[in-house]
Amino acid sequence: MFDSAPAPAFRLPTALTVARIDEENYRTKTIVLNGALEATPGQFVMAWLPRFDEKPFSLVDNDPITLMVTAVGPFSRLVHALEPGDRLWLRGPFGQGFAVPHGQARLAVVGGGYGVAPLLWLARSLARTGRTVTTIIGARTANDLLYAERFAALARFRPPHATAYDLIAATEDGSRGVQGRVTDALLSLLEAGAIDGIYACGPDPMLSALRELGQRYAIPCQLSWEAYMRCAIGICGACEHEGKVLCLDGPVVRD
């Protein structure tokens, strides 16, 4: 936390200092920045390195501003090379985040791969409202599973007003948690009538499968779709998805 109030928005790229870097696995780091921002779980920011490029990242937290960065290309590898005290420029927040309506008491928070990035903040926020929250995170192997210990900490140190919080880890090779995909783990909960709402982020095939499950069991879904954001203000159209411009109409879309 910081003494100054969170910024309502960074309209132009604003320099922030790297406060801490956490190694998550062989290709993923969590970058904690020296600043705070008014935002909601599911929104994103644009990170910029001068004279190189600008890329979108989901907010892992808003106070302090926290980003998950997986090394998948030249920009993310440059961010991985940053050290505490270095600067990273941000603008945002952008997009539509998650919004939980009244009447949903038993929620499934489902993340695949590095799609878990916005879901830790969401799960923590939902648990504090007194709802029953089941988080399901998945990956191909145990080494690819992200934020498992952070989600598990929510279960061990349950917020005071939380009714219940559970974590299910699923890996395709069975090296951690249950063997299978997140949809397999969710299906048993849906069949038992134990879920009122699905909140998810991950690869498009996973989200499409979750949407089909939601339709089959008449459970509303809020799905955060991944897309390449360029302008983040609805001009370039690079993030078009099923007729929506995700930087404005998403990335969280209600189904």
Given for the second form:
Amino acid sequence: MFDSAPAPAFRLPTALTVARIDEENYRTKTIVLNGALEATPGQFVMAWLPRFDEKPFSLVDNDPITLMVTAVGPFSRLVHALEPGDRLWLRGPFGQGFAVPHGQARLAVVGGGYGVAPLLWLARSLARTGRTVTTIIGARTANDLLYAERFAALARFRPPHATAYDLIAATEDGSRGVQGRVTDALLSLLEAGAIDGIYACGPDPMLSALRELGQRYAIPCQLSWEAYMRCAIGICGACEHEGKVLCLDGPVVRD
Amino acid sequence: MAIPFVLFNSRNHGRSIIITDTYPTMNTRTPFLTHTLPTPLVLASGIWGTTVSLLVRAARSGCGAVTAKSCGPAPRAGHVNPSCLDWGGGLINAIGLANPGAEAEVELLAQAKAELEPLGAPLIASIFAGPPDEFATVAATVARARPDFVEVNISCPNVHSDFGEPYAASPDAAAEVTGHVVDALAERNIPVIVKLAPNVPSIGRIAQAVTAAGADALCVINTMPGMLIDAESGQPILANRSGGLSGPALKPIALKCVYDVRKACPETPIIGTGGVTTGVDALEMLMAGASAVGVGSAIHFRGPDAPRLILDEMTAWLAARGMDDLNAVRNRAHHEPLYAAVPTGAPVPSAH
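Give me the form predicted in complex with its partner chain now, not the form predicted alone.
Every chain and every other molecule in the complex is listed next, the one we just looked at coming first.
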């Protein structure tokens, strides 16, 4: 039904059929679509339901196009009601994704809540480059911890060239992994001088805390900030964050 | 005989990116009403909203003046998404005048003005309203921020359901709104710019009506109504169903409107806005009769540094032709005839 080569970009909303839906937790599903897109981890797409609404989603993967959708409102509840064979319209990809410089060998990939969405793809592609990757994922409780099994699988079946791949799960109530926040887990690694770069996505307070840690230990950060994307093409200004237009200059911002 | 300037070949259409500051002697200073703009480029209203940091960024990246997003009497959420799309020939948007309301905007405008002043870039506040006298109220509110100019948006194509047919469609209605704003701002001495719509039978008549009503300058033009339909769903794509076209597709329409308004109002300053994406586009706008040149969708097509790129291309183009002042090209399109002779003309088609 679709070309096997990834599409360079969908300028206008383009209808794709749902191939598979995975239930992740009590309010989150992963939607796999029939299609592929040229993109990099950290970029996002706009998903449209005709005559209803259009919302931004990080790409969980580009081939096949995969989105993580947490039911937080009418739009995401409608997406949750989709079944294989149903259609969802996408345009994109948009924005700047993560870009890891050559010099960094030991990376922390840090995700909070549904901020893990773009990080599985990033961690997988980084592990292929022979770097040491430590993924830290966090949430309030074990029930809220997303993609833990997927990240764990990545750790078990790590690609042949990966030097090391570690997964640390942190929950605020200690119901899974270490008790505490992702920043607590990262702090000990930073103190040990074991990290050259921080790559993160999650709620604003978490990203602000990570940025402070990065500054304190002089470790460069690439942080993916969340904003209300309206035009998605850099002109309306709705997603402004500290002088940057996140849909164009971000969502991944380098510090 | 000097070779007429208009015969120069511009095959590459100025689309190559030239980043240069190698023409320091080029005069880009642009007289506009009470001010002299450091460059002829004006950030168009609606681009980058009313966020102070982004208005300042536009000035730093080459805009000689910046226009804030239109604000109205009350906060408006605007339309849901999709509200802005790239359809290939340009953009189409129906943001729906999302804005925090004039009261909330006063503080933002004042802050923007303070940060823009050291850069030499005037601030243009933009307003809209419902009934004509409400324009006066909104104008008086934003005037508290002491913007350098107030632009009156009587031509937004995306709020018909709330506000009815745009005032820009009728000379009398456009003049009435203009009069209210002019009166409201007279005491503070803030010049009034009226933004006109392209989709009228005679934009020259509207221009004459609003200047007669006291408008100091005109912004020509707003977006052109249009619609996209998604064939798969059979539905309009924009949540508002229709929206305003901008970007490259709008340029020939804008050039025609600016040309007509220049003819109709020879002395009125015009911000020529519509589809300017390259330096040559901007020069064409000046040639059509614009005093300054609006830049909007180019931010999408060229990136956030679009004003700088456009300015550099204008400068390089002029320098390559031995000119050191971009004001030299103004109104060129109105200079005719180029030859003393009369062409033979096309034959009348035969009726067989």
